[in-house]
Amino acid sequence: MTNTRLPKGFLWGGATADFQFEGGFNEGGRGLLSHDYETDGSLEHPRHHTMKMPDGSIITPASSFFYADPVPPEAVPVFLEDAYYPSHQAVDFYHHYKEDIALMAGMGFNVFRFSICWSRIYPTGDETEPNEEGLQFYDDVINEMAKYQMEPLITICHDELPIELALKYDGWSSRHVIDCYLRYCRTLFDRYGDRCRYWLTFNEINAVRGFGPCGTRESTGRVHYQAVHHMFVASAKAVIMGHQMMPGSMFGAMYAMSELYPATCKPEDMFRHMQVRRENWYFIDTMARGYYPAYAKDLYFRRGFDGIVMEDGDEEILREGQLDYVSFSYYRSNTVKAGDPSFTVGGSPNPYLKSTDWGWPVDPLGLRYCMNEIYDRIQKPIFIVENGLGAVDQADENGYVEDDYRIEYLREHLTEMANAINIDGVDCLGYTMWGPIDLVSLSTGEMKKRYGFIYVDMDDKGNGTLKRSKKKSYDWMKRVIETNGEALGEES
């Protein structure tokens, strides 16, 4: 029997972002953020950024995930009276912290990835001083999860940053921004670096573009590759400075790795696959080997330019600051082929697996490839920050929902994982399960795409109580963390 019991001290969790799971939007001080304004959608119809023009006419740009065309410089977000802004509410953890800490404690969780807002601790990014209301919630955040011993896994920036820095300097194309995540880098590390050891200083870094992650009115080329550069920088240069002021502490940056492999083993489809992994590894090997990797030249040919801005000091600063570990979500496998366009998760169908309700392919054994394949290449330990089944839950009166689908997910996945660990060798910091109480999907907006241990009680408009409670894989996944893994093996 595969031996599914983990090393001492493996980090057992679950990860959420402010945006999807915060609410409070316009208390504490808050400023507004790049995502405020991005409408709820479905696969059928996606969610959408609001902007008014000069002639008062409303565009809507694509979804701001992956903006399709250059956003008019004219255009200024706007809230719509009937439309509905998922972040504004989310599932309200601002008034639920101590409810929802209690319930992952309950399950044993040593560690919760959250992310903080960056408005709530600097309204519009630009100030000198930041607004100690925000800063007192995250500290009361801190603080109940020091109540169980639960350690705080903090996402620096979570794909997005205020609206003011997107309006007035194009977000991230601006190197004035990186002085402004500094400043905000300095304050966290101030006043939780004698509570917080593992920091992660951007998400899915490789997969995030345009308006509403990066705050850029294009997504592509020259000026998303630059942007990028400029956020090479700011983490390495956050990397830096929290190590002097935190001594011990370990920095990552997380990324969409969802595996991918060649669709046939004919030599252009191999090496298609080749130059499309590329696009996420050209991430990684960055930030986690300290510089750009020599096919990066290859990489701008392809998006049609010619290289990137560098100023003096750049290279020394991304070699210095380079990661202490490579996060990474997981969630699904794809294949490609020769003549596919480039992706970051998308791809060709695998006609060797099944998908979810959202088309996703599941491919547990996928997990373990790709954990094998991140720390053969960087040799630095890594740590699982998402990975999760979204469905659609059906719960009986009292909230509970009978989702052994989920379990056995969870139980093939995280099997894979402890293979990788005890067979492979792998050196894996922990575990986080996305959404482990239901929030708003990212790419959709909905809440009927369900990711948690725990039910909240609240529709796609944001109707209902929210109130919590239990689904059948919360007693479950109670079990693999007390016996560290080892019930994996034990009959449901």
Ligand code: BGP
Given for the second form:
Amino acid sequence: MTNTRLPKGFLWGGATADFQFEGGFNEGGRGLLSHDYETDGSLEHPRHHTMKMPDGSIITPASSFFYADPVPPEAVPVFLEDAYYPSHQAVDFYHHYKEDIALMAGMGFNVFRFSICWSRIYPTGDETEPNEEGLQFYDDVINEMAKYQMEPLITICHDELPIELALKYDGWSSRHVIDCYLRYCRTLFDRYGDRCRYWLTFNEINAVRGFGPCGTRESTGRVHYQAVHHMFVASAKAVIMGHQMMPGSMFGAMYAMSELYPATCKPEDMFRHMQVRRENWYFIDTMARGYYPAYAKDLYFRRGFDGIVMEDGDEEILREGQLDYVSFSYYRSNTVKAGDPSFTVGGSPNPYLKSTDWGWPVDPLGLRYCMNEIYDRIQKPIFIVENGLGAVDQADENGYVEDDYRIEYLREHLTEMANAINIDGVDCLGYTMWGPIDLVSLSTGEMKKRYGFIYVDMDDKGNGTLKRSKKKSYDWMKRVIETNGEALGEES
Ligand code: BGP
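Based on the form predicted on its own presented above, generate the structure block for the form predicted in complex with this ligand.
Let's see the whole complex now, leading with the same chain.
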């Protein structure tokens, strides 16, 4: 029988993002984010921005990771009267934070990963003084967590940008946004640094695309990689500043790390696999080793441009501002073969795996593989900051859900995580399950794609009481945490 008990001090918790969880979009002086313009959607019709053209017509250029249509320079987003925008209310953590933190503490969480909403602190991103009401909100959240000895793990920027920074400067394509980001970071470190040790400079920085997260209107090739370089510099500068302002603080950035397998052992498929995998390693290597990898040149070449522009001093900054640990999300694995385009979600099908209702292949061993791969390569601690199963839950009249499928998914993944730590020797700081309290899906804008241990009474259009109730998995996870993983081997 495998030993699934984890080392003392292992961090157990959950993870959320402001625009999917918090709501209160026009309260407390918060400004607008690019995400606030995204309508709800479905698997067939993922959500997209609505934009008003100069002639008054409305267009809907897609904005999420899965689309990359360029947005015309004059397009300005508007709110449509008959549309529903999930980020506006989300599941209203803004007004439920005390109850939600108590519920998470009830499971024994000793860490909670949440993101700070940039436009709650700097409403347009360009102000010189922060918004005190916004700062106070996160002060209250952090102090509430402290009552339960719950460590904050703060994502400084979760795929978002104050909309003004996107429109006025074409997002991260401008170095001006580096200064705005650093002003925002300094404010956070100054205000919360006495209570917060763990920080993430960016969420899924390897998946940022398009008008939303990266904020650029054009999202492939030169513009995209130049914007990403500015994010690398911003991250490294934030790490340097954070270490100075908060001795002992630990900085990571978060990567979307689906595992990737070659579809066959044909040498051409193996080679293509290496090339496509490097499109992810590019981000981790640069930020965690502190310099651009040699293969970057070939990657740019295959994307049709000859390189990025660096300013004097950038190289030194990247070297000095290396990450302390590598964190990642893991939901699935993909496969690739010669001739497949660059990595996009999907790739070639894998006949050995079953998929979720949203078509995501389920691969627990892939998590162990992934943890080993990162640790072998980077030799710094890792942190699993997102993992979980998005599923349709049937709640009874009390909001109770018999979610054995979720327990199974988590049991299998957590067992492989324990194997990576206890057998393979991977240094892993902790695990935060995605969406411990049901929240809005990023990719589709749906509510019915639920991840939580805690059910929220709300439908895809925001109707419902927002009442929270425990699912079956709540008590199961509580037992896993109180035995520090040992109970993974028990029957549920
Ligand atoms: C990651 C994001 C999260 C989250 C998660 C699940 O990519 O960092 O914000 O939402 O994926 O994805 P989805 O919500 O589309 O099911």
